[in-house]
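Only one chain is given next, in structure tokens, and it is the form predicted on its own.
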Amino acid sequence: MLYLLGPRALPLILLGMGIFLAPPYWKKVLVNTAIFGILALSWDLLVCTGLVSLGQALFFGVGAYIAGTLNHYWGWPWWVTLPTATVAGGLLCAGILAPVLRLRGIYFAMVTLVLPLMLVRIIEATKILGGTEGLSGLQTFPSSWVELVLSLAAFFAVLFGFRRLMGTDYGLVLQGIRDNDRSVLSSGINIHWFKAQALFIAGATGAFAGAFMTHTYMFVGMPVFALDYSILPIAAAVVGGMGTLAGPAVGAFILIPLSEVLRALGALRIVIYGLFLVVFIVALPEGLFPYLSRKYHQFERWVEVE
């Protein structure tokens, strides 16, 4: 029991210590880490379905703007804008990308990369939704404790829910589409409908992350469509292990605090950050989580036979 429980209980113990012992600044970093972890999980779900996205900023930005607009113009509280932005963002992103679901590989990835950049230029040219200045003065959470607990609870709910989902028959269909979509199609399953559903789930998850970040910083603007929100989930998945769901979560909890530790180095931060990624790609191409999992399960408990 302890052999199986140990790897699952250790992260919870460390996070519990971080919640109660970390200074206020690092609690804010922990919130950001949980949000980026959710965004990385949404990216990895698409990978499990065979859809490689280079534009998670689309999901993040759409959710952020929906929450910010509802709060700024209509005064909706955060506990209403969060679920609304989650569902509406998932539907909107799935609707935008539905016409290109038949594309595979780099072609689908290129479309997802271009869309956030197009939305930025549209907002800048038309000056809608605050234009280049964005929307500020938005409602935040009642306290830092509510913000921290809610972000971590959402992170673990998404992680546990996605891992359970991929273990069901529905998840096996998604993985079958990733491995050999033609075989799944020949069995009479509408793979495009399943891809649309996976896109909605991933889009809703990314939209929640964007909406949460909007209320955390009480601001929404064009930076929510920045490439950082597309690159960081991929980097977290590369470090942690793509297609494992737990891997991107581990990667996010390594990269985000690391970037804060290196912030004092100024421009050298990017150099060291890049070297760190290169080392992981070369030394552990499978990712940290699969490597540690394999090594842990190589241990055997020997008992005396009487």
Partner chain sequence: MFLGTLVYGIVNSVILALVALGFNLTFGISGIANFAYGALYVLTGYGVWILLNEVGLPLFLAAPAMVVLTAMAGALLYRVVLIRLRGMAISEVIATFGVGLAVLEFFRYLGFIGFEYTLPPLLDGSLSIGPVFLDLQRALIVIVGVTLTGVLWLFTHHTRLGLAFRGIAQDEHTAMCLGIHSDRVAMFSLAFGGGLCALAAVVILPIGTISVDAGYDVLLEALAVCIVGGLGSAVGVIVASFILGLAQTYTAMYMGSHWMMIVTLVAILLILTIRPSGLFGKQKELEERI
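Rigid core (definition): largest C-alpha set, two forms, superposition within 1.5 Å. If you're wondering where the values come from, they're calculated on a predicted model, not measured in any experiment. Numbering follows the first chain given and starts at 1. What changes on going to the form predicted together with the partner chain:
Put the two forms on the same core and the Cα of Leu284 is off by 2 Å or more between these two forms.
With a cut-off of 2 Å and the rigid core superposed, Pro257 has a Cα displacement that falls short of the cut-off between these two forms. With the core held fixed, Gly274 shows a CA shift of 2 Å or greater between these two forms.
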Second form
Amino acid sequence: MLYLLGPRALPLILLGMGIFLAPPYWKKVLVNTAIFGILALSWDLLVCTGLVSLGQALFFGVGAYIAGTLNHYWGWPWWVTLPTATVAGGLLCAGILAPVLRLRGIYFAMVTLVLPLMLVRIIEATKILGGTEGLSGLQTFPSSWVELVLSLAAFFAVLFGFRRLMGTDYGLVLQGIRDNDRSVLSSGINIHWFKAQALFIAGATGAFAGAFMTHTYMFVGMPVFALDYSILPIAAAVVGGMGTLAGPAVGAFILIPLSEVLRALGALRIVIYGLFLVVFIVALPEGLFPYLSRKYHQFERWVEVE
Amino acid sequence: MEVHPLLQVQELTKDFGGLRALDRISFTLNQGESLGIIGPNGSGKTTLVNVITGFLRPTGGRVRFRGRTISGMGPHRIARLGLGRTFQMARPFYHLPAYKNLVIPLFSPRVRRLAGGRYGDRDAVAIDLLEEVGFERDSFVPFKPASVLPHGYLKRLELARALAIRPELLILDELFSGLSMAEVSSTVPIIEHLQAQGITLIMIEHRLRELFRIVDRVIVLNFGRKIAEGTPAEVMESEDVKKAYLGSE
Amino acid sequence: MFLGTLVYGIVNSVILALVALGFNLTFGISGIANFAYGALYVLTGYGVWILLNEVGLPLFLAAPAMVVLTAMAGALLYRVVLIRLRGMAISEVIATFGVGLAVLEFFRYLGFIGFEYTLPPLLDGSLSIGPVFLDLQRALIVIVGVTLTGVLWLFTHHTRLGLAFRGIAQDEHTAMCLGIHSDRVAMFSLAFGGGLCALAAVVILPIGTISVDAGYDVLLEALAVCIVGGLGSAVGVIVASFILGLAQTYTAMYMGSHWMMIVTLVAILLILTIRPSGLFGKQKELEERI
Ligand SMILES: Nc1ncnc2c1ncn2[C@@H]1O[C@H](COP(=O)(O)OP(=O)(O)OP(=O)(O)O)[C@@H](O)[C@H]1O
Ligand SMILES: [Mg+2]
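Switch over from the form predicted on its own to the form predicted together with the partner chain, please.
Let's see the whole complex now, leading with the same chain.
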């Protein structure tokens, strides 16, 4: 029994201990990890639908700026800005990217890479939304406990929610679009509509992560569109296992703390992420999670024999 | 009220750049009929299917289904009207078990509408469908990942996928290609059973002997043109057809 | 003033076209989008700089040497990484992106930042077109751009290798049946793209400084041009370069250089809503081959 429950309960137990024992600095890291984990999950949902995004920073930044603007200019409290930014961010991202969904191939990757990097320039040039200074002094969460519990709860909700979603018939249709879009079309299913829905879900999830970060740091500025927020989720997913949803979650919990440890390395960190991407894609394309769960199932069989 | 034929193809033309893949093809098909389309490789058979089912936009001409013009509609809308098709290259949803492959077409709005807006148990329906196309119900085969199924099963899975949306017109693009003799002879009764249910059929096939057992009428394409139409016997008598198949002169 | 802007607008357009041609060529031939493209550009820049200042080669040796080396880097990228990922679009994208990132950030880590990283112009001096003065380096850019376009056209339409490229681009399966080695051609496509990229770097970089961020900018510009023009279409690339190049220059002239990127962004958004596949693109059909 223990070996069955083990892998599922273990992360929860470890996290529970972590919450109580960790020093404040590492609590912050844990929040960060959860947020990046959410962003990685949002990336992976798109992969499940056959879309590769190179610009998760778009979702993240849009959510961050919506929350920041609402709080800064209208003084809305965090518990209103979070859900608003989530929904509005999802709609906005889906709206901007919907036309690209009609194209096959790598168009989606190209456009998603370009958009966030250009949005930064707009903010820089027009000096709207605080320009290069950004908006600071935003409302934070009432306590670090609220922050931590909320972020972890959101992370697990997204993780298990997405896993559940992919198991439903609706989720199968999304996966079918990845495997063979023509077969899905010839079944009378409008793949563009389904992809737009997936984009909304992923966009909303990413926007939530961005909005959360805004309130964590009490600040929103141009860095939210930076490449880091596009790369880390991809790296987490590739390391953990693309298209599995559990993989990116595992990957985030490896990479984000690791990147705290490596903070001293500065620019070399991103070099390492880049190499991680290449090495894992070439050498272990399935990622750690599927690899480990295969080993685990081998172990399971071995237990039965005994 | 005027009664329309099920499918009318009128002067259908398709160009790929300079290549005319279809050249003013016309034919009609009535409810319950079975039509064969034959022709040498590259003669435009698959292109014809793609244009009829909306995967390609015709350069000229039009297609009507029950009198309604469907050329220009998207493939999913055409499918919802009841045109099912298989693909020549059977590519399943590799990540999923065989029966889950059918859950996707069973999610189609058409299926829901025919069922009166209710969701059924798609898994059960899927397994029934697989049995219909010859997957052994009490074996593990329906539960195996599609990626490990042998070619013969993939072809039949492809057929089941097209059947899942309960089509009125079913277009089969080289269903028999790559099947062994035994597999073909076990598939023929499945198709005859579909005919008995009243499904209208278009079959593209290179295996003429089996095809002629199934269909009432045959169209022959060569270089995008229709060079003959008639019963199998008539068509095989035609000089043009002999030339097309045996090479001219 | 207007005329001057026109001249500089044309130069800017040619720069965009030069930058995008290599990316587009690789994609057009092998269907691989090389997201390490910006890294190759910067690699050339720093490579020439090192050869000049550390090794002490003269410019007329250093520049061609780096063009060849960068082309080989492109080929290497295919041989070592991409060959294992052929056909898996998602992995191809991520792998090239990862390589580009690693190379660019490695230069940043090594400390290649600052104004001393400039390349000497290949040609010194200036010429005047009516009232407008144009330095010879910019004139050279235009000449190289025009020549290159012509050579590329001749190459793809009139040489065996070029025809093989076009064959692969149109139908990989058929080309393979006709005895065209698709792996080798794909490797060539990356080498050629890399070489073009290096050539662009060698002629363009002397008018500014070499920086890591130029790598990202170049990739962005190449992508923007390809999105607007239509991926895989050479005509599209050239038309889009001129639309974007002229629009950018006039905007910079009359509204300030901050607004240049906005023009590009607006163009991309417009194209996406009106014609998602780009002005000359044909990527949207859901057709089945064979
Ligand atoms: N998407 C496409 N773009 C360009 N040309 C195409 C395309 N699809 C098909 N063709 C060309 O159109 C012609 C007809 O092809 P089609 O696939 O319809 O032939 P077919 O009769 O189905 O052949 P087969 O018996 O081999 O399946 C061929 O010359 C083919 O190369
Ligand atoms: Mg065919």
